[in-house]
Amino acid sequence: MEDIFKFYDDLGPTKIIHIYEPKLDLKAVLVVDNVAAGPSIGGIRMAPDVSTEECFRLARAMTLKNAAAGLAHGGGKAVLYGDPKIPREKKEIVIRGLANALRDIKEYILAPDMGTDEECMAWIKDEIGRVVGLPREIGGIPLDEIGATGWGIRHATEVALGGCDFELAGARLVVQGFGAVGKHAARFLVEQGAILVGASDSQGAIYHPQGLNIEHLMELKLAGKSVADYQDGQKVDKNAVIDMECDIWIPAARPDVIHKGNVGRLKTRLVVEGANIPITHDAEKILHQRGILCIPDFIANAGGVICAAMEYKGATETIALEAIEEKLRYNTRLVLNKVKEKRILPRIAAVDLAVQRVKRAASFRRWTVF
Ligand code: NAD
């Protein structure tokens, strides 16, 4: 038997629920990690092979991210076991079943993650109401369409530049992963005067020292093409994006792309993590030793979850973007001040900030569970 108690600590998890309904072929697990600050928000991941322990780690990451973002929400995560590509009718049945199984677990607000989307959230809304990440037609704020996370990255970057010796205007920018996060981050930073010199996606990469036309790149992606189909500039292998000399480097593709073995290739002055855990902790330490500032993922990419929390409150898109701007600027500044004051890694400062907030929230509660 999996020794699940081995990962319990003074933050959580407060509840682990296994769900099984043979009539629906429904198997799932929910981990509610910590609810000191309020009901947890975290996505439902549909995948065949995520252990309870991994689900817990993802839930803990949400506790820290939501606390670091300054939201009145704890962290949770659900895994729905199965192939996310099953026929739509079958998917609807298991999603509706899962929603009903979680109907009374009020300390968990359901949300989308890998393998689930806004249509799944609409089915959940229809069943139990307690969900974020909805289609626009029923009160959702389509965060990937409006670029909520990229908008936050822009503001984190602007504040981070206070700790660097160059300005955004004229700064050379490289973005790895020209998807929902990367393309909008690039768009917002270019609007502020940055020059996008390199971009990549899963098909390849493109480089132009004088700058790429962001609108043209976005049109290519909209047409289902790759950034490598861009007509002007130098086409290179997707991994060559690590070697492109620049001032700001934004990883917005996959986890662990920068590690001890390749971190030495980065020739940049500021890294802002758009993806989740794109850089291993060892590599982050090396960046710090080289004097390259690195804004950690759960500080820089919190725009999406802030948008989701604002949607839950019934806020408009404009108010949600204002909240992202305010929170990202404030939290990035707090992390940078701590880094300067205590001479610690930005990640350590960020985790410390999040844990202190969770503990303070818990200090007001009789118990941290509902
Ligand atoms: P996406 O699928 O829209 O975009 C990912 C992009 O990365 C695609 O363009 C893909 O072609 C590219 N890519 C994949 N493998 C690559 C590789 N090896 N080299 C270069 N490019 C590669 O996904 P997204 O929503 O933009 O998310 C990107 C990352 O950010 C993920 O780690 C995600 O968990 C994280 N994240 C997303 C959000 C959000 O709001 N969408 C919020 C926080 C964190």
Second form
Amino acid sequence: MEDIFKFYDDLGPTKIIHIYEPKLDLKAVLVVDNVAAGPSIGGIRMAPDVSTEECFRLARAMTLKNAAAGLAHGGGKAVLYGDPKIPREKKEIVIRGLANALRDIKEYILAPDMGTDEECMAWIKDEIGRVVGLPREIGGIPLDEIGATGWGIRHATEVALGGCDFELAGARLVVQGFGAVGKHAARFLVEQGAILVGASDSQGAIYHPQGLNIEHLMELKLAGKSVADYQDGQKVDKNAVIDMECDIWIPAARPDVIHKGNVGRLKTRLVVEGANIPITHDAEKILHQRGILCIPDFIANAGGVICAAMEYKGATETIALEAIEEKLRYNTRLVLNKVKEKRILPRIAAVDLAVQRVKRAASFRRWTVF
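Please show me the structure of the same protein in the form predicted alone, now that we have looked at it in the form predicted together with nicotinamide-adenine-dinucleotide.
Just the single chain follows, nothing else.
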């Protein structure tokens, strides 16, 4: 059994809940990390190899992300053990079971993440009502459909380029994890003149130095196929995406894909973290030493949770997208200015920004809620 007490520090977590219902084949973990600013928002991640530790790290990332974005919400996360591609009928039973297990945890607002989507959120709404990321037909702002996280990544990237020696127009782009986040980040950046030269998913990767047709790639994904089914270019193993030479590299899949053992293989000039905790702290230090700018996850990928928070307040899609653009640009500039002023790692600057906001929020509460 994991030693859960190793996760605790001054900020949290306030709750770690293990859920097990063998009749439903339901095994899950919820971590409510910090609620100083308000009830936590965080997605439900479904994968066979999730863990309590991963859940805590993701929940902490949400605390920092929500604080950095200036939202009246704390951080939380749920992980659901299982294959997200199980039959729809079975998945619905599991998701509804999870919702009911969390019915009374009022300080956690459920949301989609890797392996769950708007349809899953609709099932949760039907059960308990406390959810965001809903389909448009029942009043939601569908995060994946509009590409809210990718929209934010585009704006963070544009601001980050102010600290680089190249422009977005003509920049070679590689996306690791061409899914709900990665494909939209690529789409928005290509619309601004970037050239997508490489992409990967769970089944393989494709590389073409003259550029990939992003519309064709998105059609393949919509049809349930892999980017490796793209008819032109060089097909390689999914892990070879790390070796693709580019100007902008966006990790948009699982945690810790870049670590001390493989960071030397990256051939890029700017990294914008689309996934949560995709690069270890040691690897980020090495990138910094090599002069490669790395925009931290909870700064760059906050678009989704900002959209979710706006939906929770009843905002329109247009207002949500405007809020994402404003907040992502402002926070990216704030972090980069602190990096330049104090000569520190971008993550250190970002964490300092977020933690100060959490502590400020806590100072207004009657009881200490760290």
